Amino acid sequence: MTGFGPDEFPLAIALIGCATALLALSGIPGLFLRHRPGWGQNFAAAATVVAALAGLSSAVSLLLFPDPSSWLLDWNLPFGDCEVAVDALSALFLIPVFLVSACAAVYAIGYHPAREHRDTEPGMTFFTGILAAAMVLLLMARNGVLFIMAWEAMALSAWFLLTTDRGKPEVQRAGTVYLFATHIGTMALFVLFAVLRTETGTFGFPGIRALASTGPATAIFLLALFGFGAKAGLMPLHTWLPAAHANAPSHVSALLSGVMLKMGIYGIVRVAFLFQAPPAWWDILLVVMGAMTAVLGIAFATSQRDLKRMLACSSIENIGIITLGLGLGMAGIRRGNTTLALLGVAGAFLHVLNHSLFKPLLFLGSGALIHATGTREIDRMGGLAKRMPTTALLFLVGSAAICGLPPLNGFVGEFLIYLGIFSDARGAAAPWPALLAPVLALVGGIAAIGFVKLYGIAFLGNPRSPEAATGHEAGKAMLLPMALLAILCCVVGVVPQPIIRLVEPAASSLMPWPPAPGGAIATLPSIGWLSVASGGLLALAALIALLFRRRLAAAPSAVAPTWGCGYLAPSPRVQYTGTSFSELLVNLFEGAVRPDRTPPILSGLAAGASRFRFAPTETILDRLLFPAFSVAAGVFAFIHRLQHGQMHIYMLYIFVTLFLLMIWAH
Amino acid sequence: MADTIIHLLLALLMPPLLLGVIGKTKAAFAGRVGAPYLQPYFDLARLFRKGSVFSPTTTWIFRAGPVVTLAATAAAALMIPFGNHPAPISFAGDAVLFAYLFALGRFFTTLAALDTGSSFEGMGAAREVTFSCLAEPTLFFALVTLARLTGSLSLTGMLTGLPAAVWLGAGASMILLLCGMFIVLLSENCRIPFDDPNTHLELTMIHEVMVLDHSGPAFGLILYGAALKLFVLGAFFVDIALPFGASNPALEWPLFVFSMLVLAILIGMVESVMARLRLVRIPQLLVAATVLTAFSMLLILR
């Protein structure tokens, strides 16, 4: 796909080297440049644009000719060798960082000009390069010491950024939820690192299934898990998720989103296949968690009245699906099904891959419809389909694309799951993963509900307010990221072969067996099925349109008001509001989603205005982790007595401390 | 290749003589002399002549609506085996493609109900979408059950392949899943006793009301799309529910055309002798139908 050929590969690493320097340093003119409101933030495009170009190409080169070679860099701290490497699971996750930071980039022009933001967008943008710097960054590093720095940059500069409107109390709050989640997230990493360097001697990355899985091996599941999983979401250790992505300006939800929480897949992958024959409950562990993630999230989705915290939500099922996937290639393995195992893990990463290009396009989208409209609130848009006409389509293909239908590219991450499960189903002697099958329908069907709701709430209908009835499409700067994204969805669901071969070498790396010569994925015959079948659809529906067209063109077409059913006052205030609309949902999961009502009281023979509220609520962090917490602070109270905020104090602790380890050790 | 086209024009010529026949079982059953048996033909034609009147508010996605459900609807009748002849198209996996095709064509029914801004289609929109989401996995069970019996991972495979001793050594499971499809048959094609096709302006529906604002040839598209969906998942009851193939495979296309024949009589007496539910009922009725594939799934498992 691109001019390198085999011999020349230190040069695709050190184009994505030259690319991360790029991306960390985009932002940086910017703060010096603050009297030309516009500059530093057109720069910091154009290098991120520039950046992504030479990191893609080079990340699609290395997939497609493997290349071993690593680095090794000098840096004088007593951690071991700092050692940086791309390899093909590495590769892979590199390419949703380029592609989503520079459409990210480019949104911001338009989204959040720096003319009007003069105070908050240099910031913004430095950190901005900042996070893409340091997602590609772990995910090359070879060394514990380095990843968790790489680590602890990506979570901080994502707290900055999802802090952009300081002033806002729900903002303040999200950040803060999100600060305690990572840093309990990275306590258990530490842990992970030091508890692999006394079973290895080294902070340096164990190669896939390098370790026998005896003694701590469970121990480092476990924390790979916590730690990992917390970021990507995995439940019951999303809590922080929701209320951040919501807070954050969209294009750096569309990051968060569609590329951090994927930083959390990559470190359970890392980790989870470092073993040469890990217990049964292992697949099954991340199995369970996948489907209930997936179940609980969209239903959580599915109930939420707040736009971007139901795109939040729906990533949460999303993350739900990829776990399930690996699960389901862990088994394979475990199992000796090579189908199973192929396709479940290529269908988590096909996956990985399609969800960092519909859930940017929504986010994204999003940013347009709030730009617009002033609010995040479904209920409180409508009709904006014929105000922002390019806005509506690109966000369609979005929606139809996370609801895995075809011929879109979420069905064919889906696709290869359920393969991998009926495959699975045919023979095996113990078929528990058939199970999975409904589930992943069940899952699939939900996600319809959430995502015609928010479609149709907020595009069609009639406006439910004024600022919906005004509302403009968005600039070029935004439409073009979008308009890529979507187009992107619309290719791999169409051609779905060449993105399989990029996923298939990730995915054949984590097999105890050879690769099958020639990509055994993606020449199988259904893909091509597949791809015929999608073709053959939109023949089919192109060929009706037309039929349709002529046939309405014909006959005389009159124009007249939507029918009320004989009520003669309608008002836009009359319409299915999107709360009513996922009601029948939520009191089906009634005993998970808990929204908190507050039902009208009506008195007396004629009772007067009376007002019904719908909130969903955040059930763990509300019923479970806030009164946890209160408890804990009673509890510690007195530990509190040692901060004061008295800095010279402080450094005699330090000095205490010191002393007393030193007296220890000797 | 005769196959293939005896195949295309049942697809296409056959499904509304299936409404006319459920039509005129429930008039014997009440007494009546009732519609010809081609009168939802006639109702096409006529449909498909008339004017058409949209409302201001709609945009083009009310037009794509119907459009976007009969091509997926159609798609989905190319993969479906018609009695003990394979389908045009098969591949393994292409079950999975057509449960999805099912949910493409929902999601514009229900995107083009909400597009009208009328309170009682987004009423029916909202049914449509929370019933049809717990009926999917009843299929999947019974696709699981199938896929296992019959060592195959396409529909051709599954429906086809699917031979007298199957029944024979799992006919317990194959009557559990039978009664589950039925329910599914039922309830993704709107009938009694979930809901009502002949009732336009209840609240107590959900397909009719969705496609309240449709007219003219748009509400042709619809009501031919309804007819095909009833023919597909009819269809693949049938292969089911008749393994036995005609000795002769000429012979087995007049067997196929009798027995949807007695599925639209089956369906028409249904109809006759029962009430609609309860909307609270239904969610209920659609677990029992995914319970019972999944003990289907299970003793084939055990």
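Take the two forms, find the largest set of C-alpha atoms that superpose within 1.5 Å, and that set is the rigid core. Residue numbers count along the first chain shown, from 1. Just so you know, these numbers come straight off a predicted model, no measurement behind them. Compared with the form predicted alone:
With the core held fixed between the two forms, G634 has its Cα displaced by at least 2 Å.
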The other form holds:
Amino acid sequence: MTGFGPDEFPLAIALIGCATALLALSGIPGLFLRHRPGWGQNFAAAATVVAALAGLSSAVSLLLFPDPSSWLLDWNLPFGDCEVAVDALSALFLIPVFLVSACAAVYAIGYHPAREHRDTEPGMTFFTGILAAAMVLLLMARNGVLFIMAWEAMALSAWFLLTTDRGKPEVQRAGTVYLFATHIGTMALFVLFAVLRTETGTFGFPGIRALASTGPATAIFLLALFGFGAKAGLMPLHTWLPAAHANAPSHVSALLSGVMLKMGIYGIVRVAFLFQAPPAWWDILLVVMGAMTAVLGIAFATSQRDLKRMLACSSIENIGIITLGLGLGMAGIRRGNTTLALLGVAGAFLHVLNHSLFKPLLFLGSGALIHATGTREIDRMGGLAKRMPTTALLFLVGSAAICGLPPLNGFVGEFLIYLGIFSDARGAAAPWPALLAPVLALVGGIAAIGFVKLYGIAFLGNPRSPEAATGHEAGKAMLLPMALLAILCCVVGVVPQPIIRLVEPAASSLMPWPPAPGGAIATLPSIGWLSVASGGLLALAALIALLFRRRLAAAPSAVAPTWGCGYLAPSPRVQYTGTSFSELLVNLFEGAVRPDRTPPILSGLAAGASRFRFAPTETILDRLLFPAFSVAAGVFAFIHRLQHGQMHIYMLYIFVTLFLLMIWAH
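Hand over the structure of the form predicted alone; the form predicted in complex with its partner chain is what we had up.
So it's only the chain below, everything else dropped.
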């Protein structure tokens, strides 16, 4: 590599480059320190935290003080120079990479300690570092080939991580589906960069809005939507996501869901905004796909009984909200509505950051629950709030945040999207974006039902299994990252202005108009009132809790039998289960969710014991793709039988073929 001077190698990129190298190398000592279990894992966690501090400070400084900078890597390979750069868009997406990587590395010390997992821990630590480094390199790449290399490194390291427990058939199945889906998407990206190379004459990325929306623009957009959408989990390309996130170790699930899905969103943004005047159907397609993904994703989540599978399906919903915001932003640009454009894109980006806070918090919390009870089945938990009070509180924060409830951060991103929708409704001749307000409200309502079910069944009531009855609180190494993420959820919800200032440069960089001086969104009066209302709501909740606790402590305590009403002999069997809680909602979405039910068979005057079975299914995967693959396998098996390896049989094939061709010609 040659040819870079001080101007081409600024401090911010140097720090991010050092952080990337540190992440990539963080797992190597663990491979050679097998005789000292824990040393390699502790070193990796420390290195990841140091890398995160360096990377976060650089990314934030580049957002607050924009300074476009790049580094040219002239290595004389056929695909040309490799440029790495960090603009506002890259810097924004770097924040979740560094933050969640550090939280996951510290959490792993308590959740997956090296002393108890001598066989799998070194590989897991190594590939966790590779995954984080690959994502940073992907965000910095400005050359299509370098981007694909980083993309593949990310995809393969994620596969190694999610198949850590290879002895389980469901893990192998999830890994196979993931590998198949990710490489189908990668094939689309190969074609995408080949078409882009033909159009521009270079593998280098064009600048934002640098290309005309003519020629192969539509093909490039659709290839990006397919290739990156498969990674992001957009419906109907989400088939790999629920099983992969459910079967990976919890801190890996936090990385996959909180960060890796965003790489797909980053790719869609990077390509969709390359063009100057895209046609109207582009933004409409994004809005429709986003709305469909959000509604069906949360409907799937609510029907789940598996804790981590439910969280994974909820990630699909949030990806849908982000895509919907991006579509609204593109529609605003096309319609010349500055407010809709900026608020739509900024709302989507803010939801990217918010999702990278509450979703890792929930996945890490699910790991604490699984660590304590040994099961992922919600219906086998119960009563854990008494045994795991800190985890219960932190999980409650994450659950409220993901439902978009004020005063937590999940509400703020959706609030910006609502503001954009209402701004368009006031002045546009055809305010179709206003139709999306009830869709967002519906998604929030279903999310509230789903997470009330999850929290109520898992943490409240009586224990539903012996394992839940003996559940124990997580250790400090697990609680510390969860507490950090929960605090950030609260801070961003009450004081959103600082994080909006981080989001605004990235959103403004996509706009065809010059950025508003002084921060157009953060200084909006509605944002100020939102902050006041959120702070007041939080203070009121704290005051009510304090007064209730004092009243409870002052009241005389007494023990007496339950009044009755059919509850004289309380048992976990008379409590609501997750299935019964969400039955009505599942029935409403029966056409899309399609759970597999086996009703009890009752006969005779005194019917005997019978069982009712309810199993949520992956509609597209189980009912469409797998049957199609089975048919294809049958066809190929028949073709395989034609191959005998005997020359006279092949000569017979040739003779029959020639005979048929002669008849056809005649």
